[in-house]
Every structure is written in structure tokens, then in C-alpha cells.
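First, one chain by itself in C-alpha cells, the form predicted alone.
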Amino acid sequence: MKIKTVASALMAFSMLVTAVAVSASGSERGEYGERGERSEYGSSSRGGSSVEPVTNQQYKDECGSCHFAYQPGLLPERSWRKLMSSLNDHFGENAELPDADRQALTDYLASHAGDHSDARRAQQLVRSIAAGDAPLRISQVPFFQREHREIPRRVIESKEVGSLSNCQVCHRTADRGDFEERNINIPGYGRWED
């Protein structure tokens, strides 16, 4: 009897360990939240290196009409308020909206900011950009300049890419909030790897 004991708690013991480090492994490839669910953008929602998707349909339709609708986890709460403080002179457009509408974009844009993300992507950049800066253009964010470094200025100002502002271009999966690089192909250039 006690020998039926001692191998049902070897083997409950043997499950719990393999459990643990399936659970480990998991984690450690970026696959899975803190408490282990797998997460409905990018690598992971905590401690991923994607950042969330824009959830906002109000911004969607209206940022993304006029350009790729940029993640508020790209930039610092500061920035948001900032870029949305002056909107009649949005990079040389007028993109004003009514007061309504701004503000329902600017608390939108401000809490699901960088700076209150779990995203490993998303405190990267904010952890880049100096105490009390706060840069209008995700370009300018210093871990930004430093992933794009590399890349040649013919291709970056080639008629395919234009510019940095068009992360969709060479970041297939970018409307997801997937910027990894394993899903970069740079158009007249193909798949981007360090």
C-alpha cells in the first residue's frame, strides 16, 4: 500500500514539474501573459514586445483616414496631449476637430499611451525619450532611430517606402501592432534582418 502512495505522489509530483516548466517556456518566448493567457495582440499584452492595436473606431476613422492610425502606445501620454493640443497646424495640415471629438481622441489616446503600457515595445520607446521631452513625430523617439539605423536613406526615401511615417509598408503586421522584425519586407528591398 505505501508503495502505491510513494509512486501516485512521484507521478503528481513529476506532472506539477513538467507542468511548470511548459508554463515557463512559454512565458520566456514571449507567447504568453503574466498569468499564462495567450494574448490577443502581437507577443504578448504583458511584457510582449508588440504594442496594443488601435481599439478606438472614432480614431481609426479619423487619424487613419489621413494616415496609418499610429498606436498611442508609440508615444508618451505628454506627446498625445500635445499633438492633440495643436491640430490646426498638424505637420502643416489643419486637422482641427470639434472639441467633442478631440477630447474623446486626446483621453483615448492619453490612457492607452506608452507610458501607461505593459508592452515591451511600447516602454522601450518611452524609456528612450528624455525626462519632460515630448516628440510629435514617432521618428524622432531615440529607440526608434536606433531599430532604423541600419537601413539605407535610397531605400527609406525610395517611391515604395517615401518616408518613416509608413511603418504599414515594410511592417506587414503593423495595423495589429506587430512591429517584429521577423515580419518586415521592405518593398525593392525584401525581408529586413540584423
The other form holds:
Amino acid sequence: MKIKTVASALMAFSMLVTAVAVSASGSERGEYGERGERSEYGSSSRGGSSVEPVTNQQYKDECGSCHFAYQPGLLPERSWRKLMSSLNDHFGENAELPDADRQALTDYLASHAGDHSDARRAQQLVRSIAAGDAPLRISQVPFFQREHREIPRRVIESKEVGSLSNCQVCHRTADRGDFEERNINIPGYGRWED
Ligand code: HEC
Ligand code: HEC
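Can I get the form predicted together with ligand HEC as well, since the one above is the form predicted alone?
Let's see the whole complex now, leading with the same chain.
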């Protein structure tokens, strides 16, 4: 009788441990927002945007001429300030601007940066960066790298895609700030189902 009680207590205990372990791993997954999660922009749901769309025409013209006009919410303010103070050596290109334009665009980027955004993906990106770091590339942000690590190299390096910097090639609604999974369609690969 006594032995039986001990055994069932042990059994109950191990079930409890398992339950705790399962729920802990569940919440860790949830933190980075895997499938099944509601897509929303900020606290109000606005057509599934992951980050606030670009609203500044000058930014679109100046910073969208060589590549996709990356939304300010994709990097923290400290990254944008660093990037904007070294435009003469911008990833091997000279993207220098007149002072007044540079100042106006820096203000726009800084005030709409990921650390001042209430959009969920922007917050996830920024929170994944260590406090002292100011990456200049979105593709160096830990949350970004986690989200993209399962994409085969040959798919990224294909003629149609080229590199992960070309967001809009795979994220067909990227210009609306919408990076949600259902709107991904990778050239030469197709839709992404994980
Ligand atoms: C003269 C062309 C040119 C202009 C203008 C330009 N860029 Fe770039 N930018 C580049 C190149 C080249 C890269 C590197 C792309 C690559 O590695 O595939 C780059 C990369 C970037 C990246 C990193 C993307 C990543 O991999 O995550 C950011 C952010 C960026 N640019 C922001 C800006 C901003 C903000 C402006 C406007 C002030 C701007 N760029 C204007 C050429 C330009
Ligand atoms: C080669 C195609 C490709 C390119 C280029 C690409 N992505 Fe992605 N992206 C993906 C895939 C695939 C996922 C994973 C979707 C999933 O599993 O939920 C993803 C996930 C994301 C997510 C998380 C979305 C979610 O709802 O879970 C964000 C945000 C994102 N990408 C932003 C970007 C940005 C910003 C760029 C450009 C700097 C970029 N991506 C470039 C294919 C791409």
C-alpha cells in the first residue's frame, strides 16, 4: 500500500515535470511568433503589416533607388544613426547626400525606428539585438537570421534572388510592410510552408 503511494506520487511528479517542460518550450516558440499567430500591425489590426510602411516620399526616392526602401522599423535608431553618418562608404558605394537631406532622412528614420514602433515584428527584431550592438544590416539581426536560416543557400544565391537584402523578391507585399508567411513566394522555389 505504502509502496503504491510512493510510486503514484513519483508518477504524478514526472508527469508534472513533463507538463512544465512542454509548456516552457511552447512559450519559447510563441515568443518569436510562429505559425497560427494573429498578424497585426501594432495593437490595431491593419491588413497584416509586420512593420509600418514607408510614408516619406523623399525616403522612397533617395533610399529606394538602388535597393528596396527598407522600412525604418526594421532597425533600431542607433543603427540608422550609424548608417546615416557613413553614407560616403555605404557597403562599398558612395550614397552621400546634401546635409539638409541627410538630416531630414535621419530624423525620419530615427523617429520611426524599430525601438519606437508598436509593430510586433519591429519589436521582435530590435529585442533580438544585444544592447551594445548597432548592426548596419537587417540581415545581421538575430531575429532575421533565425527566420531565414532554413532557406537553402542555392535558393538565396539564385540568379533571381541574389541575396537576402532583396526582401521584395520573396516577400511580394514587402512594400506594404507586410512580411507575413502567406505572402512569401520565392522565385524558382515557390510558396514557403514550414
Ligand atoms: C548608390 C546606391 C545606394 C543608395 C543610394 C543607397 N544604398 Fe543602401 N545599399 C547599397 C548597397 C550596394 C548595399 C549592399 C547590398 C548587398 O549587400 O546586397 C546597401 C545596403 C543597405 C542596407 C543593408 C541591407 C541588408 O542587407 O540588410 C541598408 C539598411 C541600407 N542600404 C540603407 C540605405 C539607406 C537608408 C539609404 C538612403 C540614405 C540607402 N541605403 C541608399 C546601395 C545604396
Ligand atoms: C529568399 C527569399 C527571402 C528574402 C530575400 C527575404 N526573406 Fe524574409 N522570409 C523568407 C522566408 C522563407 C521566411 C520564413 C517564413 C516563416 O517560416 O514564417 C521569412 C520570414 C521573414 C520575417 C518573419 C515573418 C513572419 O511572419 O514570421 C520577416 C519580418 C522577414 N522575413 C523580413 C525580411 C526582410 C526585411 C528582408 C530583406 C532585408 C527579407 N525578409 C528577405 C524569405 C525571404
